[in-house]
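This document opens with one chain alone, in structure tokens, the form predicted on its own.
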Amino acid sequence: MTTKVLPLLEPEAVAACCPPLSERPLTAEEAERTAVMFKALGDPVRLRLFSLVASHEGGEACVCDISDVGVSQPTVSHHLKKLREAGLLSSERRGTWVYYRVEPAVLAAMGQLLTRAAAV
């Protein structure tokens, strides 16, 4: 089986997404790219799947390890759609079977977004 290797996008709401909270008020653009993050993440089954994915071993999961969260499978792929689409996710075919990972620069971004800003 030949693997065909997928160039990660790094989406533009996490690419250059935002200073701390604490050092300054966000501007409108900035909200607005933050805002998409953190409302796909806002319903409990999006967020049990990121989460599934982020501490899965190798950092990537198979959706057919992760189908299992107490909603139909056509639910659990609509829901993965909505965090591929926030640019959370990251999605590649492998035969029958789709993996994800979640994008290292969105760990990135929502943690600084969420750290306190270094004092000067």
Given for the second form:
There are 2 protein chains.
Amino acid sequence: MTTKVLPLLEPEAVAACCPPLSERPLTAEEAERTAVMFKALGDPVRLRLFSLVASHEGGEACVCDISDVGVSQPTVSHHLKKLREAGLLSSERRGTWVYYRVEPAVLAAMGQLLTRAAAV
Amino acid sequence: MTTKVLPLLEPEAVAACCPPLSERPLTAEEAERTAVMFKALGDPVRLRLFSLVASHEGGEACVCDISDVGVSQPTVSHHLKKLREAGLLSSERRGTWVYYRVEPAVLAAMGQLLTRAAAV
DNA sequence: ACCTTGGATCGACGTTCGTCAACATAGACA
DNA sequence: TGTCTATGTTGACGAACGTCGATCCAAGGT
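Same protein, different state: after the form predicted on its own, show the form predicted in complex with another copy of the chain.
So here's everything in the complex, that chain up top.
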């Protein structure tokens, strides 16, 4: 099996990516891109980290605010990177601390993929 | 590390499971349960299989209708089992063929987890 | 300059995952 | 009963994943 290099997912690329899951079958390429996002939320620790950022004021949080999820600091950093690579979070350094933000457009696109699939 | 036995997810259990991701941080248990569903959609082949079922007439399809995704028949069966265990699909044997159906309630719950998280 | 602190990266480890060939099982039909 | 076809199950293998300790880099404070 060949290992494909998946580029970072841009918000607008995701939004324009795919129709609701029930409209038509996803192509192999569409499925490949979309699966990256779902996989990123498919780990309990990442889901908690993401929820911590999303529920923080302004949809933004310093790593120091959210790193108490029961795993080591390198592991937290590793998971945040995965969420960033999937396009679900963006990060920015401001002075001493690094802040993570949710990408609302990507989130909304994933949501519509599912909710509009439910209305058959 | 202890391996937890995750029971099959009932549709109503999922719907009542978790608030939108931005409302409050998920607890460890909530994250554990929810991650199972996202992980199930976190594989390209499973995503295509799911989309094939969801887009088929009536939200229902025979295995024979959807097994052309480029992997062997045992692999298709394996992935369908994963989707069933995650509560996203249900299966029923009718005579010779086995039919898979989407679980709209679970799908809608996952969608709201995301879309309502986007409206911060 | 030096030290401290926040966060990312590296290297290694055990586990889980995706895949297949081989086999098993369940109906339908003769 | 027996045979054919449609699916599920098993066992094995390599790849990917989650985790950690050790290390490194960037910013601030002394």
